[in-house]
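Shown here is one chain on its own, the form predicted on its own, set out as structure tokens.
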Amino acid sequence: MSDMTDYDVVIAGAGPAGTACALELRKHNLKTALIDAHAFPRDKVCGDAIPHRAVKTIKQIAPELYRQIRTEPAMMPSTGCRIVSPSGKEIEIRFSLEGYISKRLDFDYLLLQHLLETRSVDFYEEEKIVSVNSSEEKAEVITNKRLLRSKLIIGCDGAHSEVRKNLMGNFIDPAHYCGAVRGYFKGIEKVKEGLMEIHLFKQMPYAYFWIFPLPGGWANVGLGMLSEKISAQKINLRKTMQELISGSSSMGVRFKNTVMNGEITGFGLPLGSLRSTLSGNRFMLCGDAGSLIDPATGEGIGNAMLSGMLAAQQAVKCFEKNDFSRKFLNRYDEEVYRRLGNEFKSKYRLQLLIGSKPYLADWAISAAQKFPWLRKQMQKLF
């Protein structure tokens, strides 16, 4: 260890949650450090959908960045979603709110570059967290290169959060966790620009297959499923996905002439279907680190950015009151779940309902084709 520095706030993780948090904090003259285990630009295994909640948060915390992303070539506007039921019934939902599809390699780097241009944080990349400690007097983050002391730590370091592991343990409930795999493909037949696709299959309840188009003719293609179902059915997601896109099935035909970039890669999704503790003495957790992923769609970027902004706002209140206690920081938990709690509950009920009774997806699609109000309800899923 070659360095030791004191900060007001240390943010662990420079993804969407961490950059949103830092962009909100820059307004308040707090000495802030941002650390990440990787060098940027770096890839992040994800579905690459940037929902309206993320766009809305960017517009709120950095209007100048919002204007930039609207003309950024790496950001493809998402215009809607085609949903295909287990029996092959389908519906095309058009989005009324602004969203995008972008590789995380590009999106995360765009956010970070903008933040660093503001010169409001000290950024330490390629620094892996060795340990995190908090006491009544201070908080400390030890990386492989330095010791960072602060009054507050904000963990935005993803599904395998070192902040959460060090300060709260690393419990995973497979009933509220999703496993997923994804790959990048070019040349898929019948892909429409900006139109995402979600496919449900009878042989895989509690799972869905996606095709999300990207700039340049590429698409993010993946398969996700509840972890407890993966274990119970002894499913190999990579193998299952490869089987779906090969052979003589209608999906296989669409992939017949594709080119794949890289490999099919796996990742984990801690879902918001189980309320988590998001704070404690001198720390808060945001995004995937706080298990804030949408239980129905698996989307996490919008909730990550919203929670990052809310954590920054709570941090400011902590400094105003000079109170970094568990009790005072619990206000952050309450605000996150006031915003997202009911949504998580309804999405979780939907996940269980469609998973246990796949035929309901057929009914819902047929009904939505007849009743505009139901079509609008389906829009709200995204």
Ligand SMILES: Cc1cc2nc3c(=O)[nH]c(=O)nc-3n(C[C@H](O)[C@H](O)[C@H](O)COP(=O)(O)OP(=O)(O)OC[C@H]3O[C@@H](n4cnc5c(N)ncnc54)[C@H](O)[C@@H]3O)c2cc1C
Second form
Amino acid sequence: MSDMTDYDVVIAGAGPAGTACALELRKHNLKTALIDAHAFPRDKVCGDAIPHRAVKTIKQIAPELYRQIRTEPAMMPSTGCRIVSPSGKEIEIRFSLEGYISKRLDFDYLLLQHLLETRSVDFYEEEKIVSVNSSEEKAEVITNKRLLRSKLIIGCDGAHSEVRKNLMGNFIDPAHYCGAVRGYFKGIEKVKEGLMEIHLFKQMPYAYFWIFPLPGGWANVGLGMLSEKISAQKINLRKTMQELISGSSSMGVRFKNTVMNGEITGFGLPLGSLRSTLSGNRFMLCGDAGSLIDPATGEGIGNAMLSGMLAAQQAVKCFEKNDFSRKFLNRYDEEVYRRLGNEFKSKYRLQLLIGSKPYLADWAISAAQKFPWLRKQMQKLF
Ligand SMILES: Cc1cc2nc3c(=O)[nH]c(=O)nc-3n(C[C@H](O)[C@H](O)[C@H](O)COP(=O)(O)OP(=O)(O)OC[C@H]3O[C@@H](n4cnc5c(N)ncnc54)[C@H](O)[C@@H]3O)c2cc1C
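Moving on from the form predicted on its own, kindly provide the form predicted in complex with this ligand as a structure.
Once more the chain from above appears, this time first in line as the rest of the complex follows.
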């Protein structure tokens, strides 16, 4: 161990949850460390849709960054979504709230650069957390290079969170977890700027295929499915996606003249449909580390940023009261689920309903074409 340092707060992970947390904390004069295993800019397997909740949180924690992202060429405004049902019925929904599509390589780096300009954190880049301990008395994070002692640890280290594994165990429920793969393609036919596409298929319930257009004629293309169903049906998502875009189907025709950048890669999505414990003595979990992804749409960036901000606000209260106990930190859990709990419940019901009865998507699309109130309900999904 080459180094040992004391901090008020150690934030594990510099994705959207970690940077949002640090941006909110910067106003409070706490000695803060931010650690990430990767060198930035770094890629993160994602669909790259930056939902409205992320934009709203940025506006709240860093208004100057909000002004910047609105003019960033890497951020394409998302104007709406085309949903195509298993039998080919389709509807185009216009978004009324501000959202973007941006490669995570760019978006996460924008957030991090802005944070580092504020000089409010010590950033340990390319340092992998290998172990975490916390108790009533103390907390410490061990990386491959040093030991960091801290009064509080905030775990923002994603779906494979080391903080979560070390402090809560490594439990994954495949009924509340998704697997997904994605690749970058250029030259897909009939892609409209800013218009996201979601396609549902009869032969693959509990799954959806997406095409999210990016700046420069590129698009993020992917396929996601509930892990429980992937195992039960022994599905190879990468292979299924390749078949989908290379066959003679209407989708295959749209991909006929495309070029691909990089590989089709996959990652897990811990869903918010199963309530998780988000804190304990001297620690809190945010974003994917706390399983906070929308169970119907798979969006997690907004919830990661919101939870990062809420964890920072709870951290400030802990320092004011000098109380880092499990009981006091549980207020963070309560606040997260007060904000997101009902949404998780209704989105989970929707996931089960459309998954078990795919024909309902056909019915809903036909009905929404006739009834504006249903179209409005669909808008609220995103
Ligand atoms: C295929 C796919 C498509 C998706 N599409 C969308 C979408 O379109 N829109 C949307 O809103 N959400 C989407 N999501 C979900 C979204 O990617 C996550 O919810 C979001 O990234 C969560 O942010 P986070 O900050 O919690 O974690 P992450 O973004 O995963 O960041 C965690 C950070 O922690 C670091 N880290 C991890 N382990 C360690 C360690 N041991 N030591 C140090 N650092 C570590 C990582 O390097 C990383 O930088 C998708 C997910 C997948 C897999």
